[in-house]
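Next up is one chain by itself, shown in C-alpha cells, the form predicted alone.
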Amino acid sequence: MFLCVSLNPAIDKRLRLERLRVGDVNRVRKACPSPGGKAAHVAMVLRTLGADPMWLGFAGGATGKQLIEGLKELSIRVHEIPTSASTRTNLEIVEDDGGVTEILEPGRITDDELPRCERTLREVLGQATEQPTVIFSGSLPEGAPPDIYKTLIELAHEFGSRVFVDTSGDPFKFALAGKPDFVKPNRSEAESWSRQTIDNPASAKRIIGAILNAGPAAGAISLGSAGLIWHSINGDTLFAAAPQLSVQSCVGSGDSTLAGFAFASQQRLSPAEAVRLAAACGSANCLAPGPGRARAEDIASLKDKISVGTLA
C-alpha cells in the first residue's frame, strides 16, 4: 500500500514559448495542465512502475475538481479532503532554448481542515491490510504549522508505516525530529540545511551523513545533473552518475527519484539496484511531457544505462 499525503496539491500549468519576455506580452505556443503538487507526481511515477497507490490530500474549487478528475484519470485512487480555497495553480514556463521558469502560488487551509486531514489519515491507515508505505512531500499550505510532518510522521509510525519525506525549510528540519524511514533533498535543500556548499560527491556525502544524524534511517540527496547519492545508517554511501540526456525540463525529477525510492523499498530491492531505479526514475522524468509523467520504457532503458559504485 502506498499512500502519497499532499498538504499543497496543485494543477501543474506548462506553458511552452520561444523566448519569456519579461516586462512584456508573451504568446505561449502550447499549454498543458495536469495534476501537479509534489506528491501528484510521486503517485503518477509509482502508478508507472506498477504500484496501486493512494493520493490523499485537500482540494478547492474548479481546480480542485480539475486535480482530482486528472488523477482519477490516470488511474490513481483519491481520497479527497474538501477545502473552502481553491486549489492552487503552479506555472512551469520551458523556452525553446531550454531555460525553465516556474511560478507558484501559494495555497491555503483553515484551522479545522488540517485536523480533518489528520483524522482522515488515522482512519485510512487504520484500515490497512497490509504494511502502508507513507509519503509525505511538498511544501506546506498557508496556515499549516512547520511542524506539521513531524506530527504526521509519527501518526503513520503509529501504524507500523514506511515513511518517506521530501520537503524543504523549516518543515525539513522539523521532520527530520519525527524519524522518517528515508528523506529525499535535493542539493539546494540540503545545503540550506546544512548551510554548507555541495561542490562534489564527498561534500555530499558529509552533509547527507549529518541529516541521518538528525533522525531518518536513510536518505539521498538528489544532484541534478551531477547525479545521486545514497546512505543509509548501517549502510555503505551509494553514488551514481546521472546519463547525458537531451533534456525537455527537470520539473518533477526529484519526485519521480523518490517514487523510485519508495518503490525499490517495497520491492525489497538492494541498495544499489534501489539507486539505479531511483536515479532512472528522476533522469526519465526530465525526457517527459510533464512533471512525474515519466515513461516506463525510458525508466527500463535508463536503469541499464545507469552504474552504481560504493563512494569511499
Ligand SMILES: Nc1ncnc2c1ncn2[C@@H]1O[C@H](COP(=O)(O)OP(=O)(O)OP(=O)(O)O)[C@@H](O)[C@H]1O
Second form
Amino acid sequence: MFLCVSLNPAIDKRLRLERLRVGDVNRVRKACPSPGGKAAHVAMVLRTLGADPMWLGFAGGATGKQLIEGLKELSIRVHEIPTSASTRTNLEIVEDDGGVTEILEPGRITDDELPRCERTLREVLGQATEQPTVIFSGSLPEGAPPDIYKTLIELAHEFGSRVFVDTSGDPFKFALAGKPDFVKPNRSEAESWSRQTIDNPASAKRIIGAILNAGPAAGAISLGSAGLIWHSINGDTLFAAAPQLSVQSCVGSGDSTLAGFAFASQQRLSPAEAVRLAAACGSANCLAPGPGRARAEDIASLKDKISVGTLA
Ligand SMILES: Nc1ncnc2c1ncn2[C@@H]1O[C@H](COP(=O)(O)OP(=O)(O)OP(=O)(O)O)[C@@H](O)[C@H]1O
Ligand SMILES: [Mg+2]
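So that was the form predicted alone. Now I'd like the form predicted in complex with the ligand, please.
The next block holds the full complex; its first chain is the one shown before.
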C-alpha cells in the first residue's frame, strides 16, 4: 500500500497555445484541468503501474471538489481534509515550439488545519493492517512551518512505515534531518542545497553522497534529459540514461520517477531494474497529456530503451 500525502495540492491546468506573448492578450487552443500537486501525480503513476494508492491531503472550495472527484475518477482512494481556502490552480503553458512556462499559485492553510492533517495521518496509519509506504511530495502551503515534513516523517516512522520525500528549499533541508528512507531532488534542488554545481554524473554522485550524510537512507538526483543517478541502499551508484524523445512537457517527470522508485521498492526489483523503471516513468511522463498521466505502454516500451550502468 502507498499513502501519498499532499499538503499543497492543486488543480493543474495545461494550456496549449502557439506562442506566449508576455504583456499581451493570449488565447489558448486547449485547456486541460486535472488533479495536481506532486502527491497526486505520484498517486496517478502508482495507479498506472497497477498499485492501489491512497491520496491524503487538503481540499477546499469548488476546486477542491474538482480535485477529489478527479482523483476518484482515476480510481485513487482519497482521504480529504477540508480547508477554508479554495484549492489553488497551477497553470502550465505549453507553446508549439516546446517552451513550457509554469505559473504556480500559493496554497493557504489556517492554524487548526495542519494539526487536523497530522491527526488524520496518525489515524490512517494506526488503522492500517499493513504499514503503507508514505510519500510526502511537494511544496508547503503558506502557514505551514518549514520543518513540518520532519515531524511527519518521524510520525510515519513511529508506525513502522517507510518514507519517501520529494520537496525543495528549506522543507527539503529540514526533511533530511527526519531521516527519510528515500529522497529525490532534481538537479537544481540538489545544487541549491549543496551550493555546488552538478555538471556530470561524478559531481551528481558526490552530491548525492553528501545528501545521504545529512540523514536519508537512500536517494536519487534526477537530471532531466541528462538522466537519473541513484545511490541505492546496498551502496552502489547507478546511472540511467534518458532516451531522446519528442517531448510534450516534462512537468511532473520527477514525481513520476519517484512513483517508479516507490513501486520498484515494494516489488523488490533489483537495483538495475528499479532505476530503469523509475527513469522510464519519468521519460514516459514527457510524452503524456498531463503531469502524472504517463501511459503504461509508454513506460513499458521506454524501459527497453533505457541503458543502466554502475558508476565507479
Ligand atoms: N527531456 C527528457 N527526455 C527524456 N527523459 C526525461 C526528460 N526530462 C526528464 N526525463 C526523465 O525524467 C526524470 C525526472 O525528470 P526531472 O529531473 O526533470 O524531474 P523534476 O525536475 O523533479 O520534475 P517535476 O518536479 O516537475 O516532477 C529524469 O531523471 C529522466 O529520467
Ligand atoms: Mg521535482
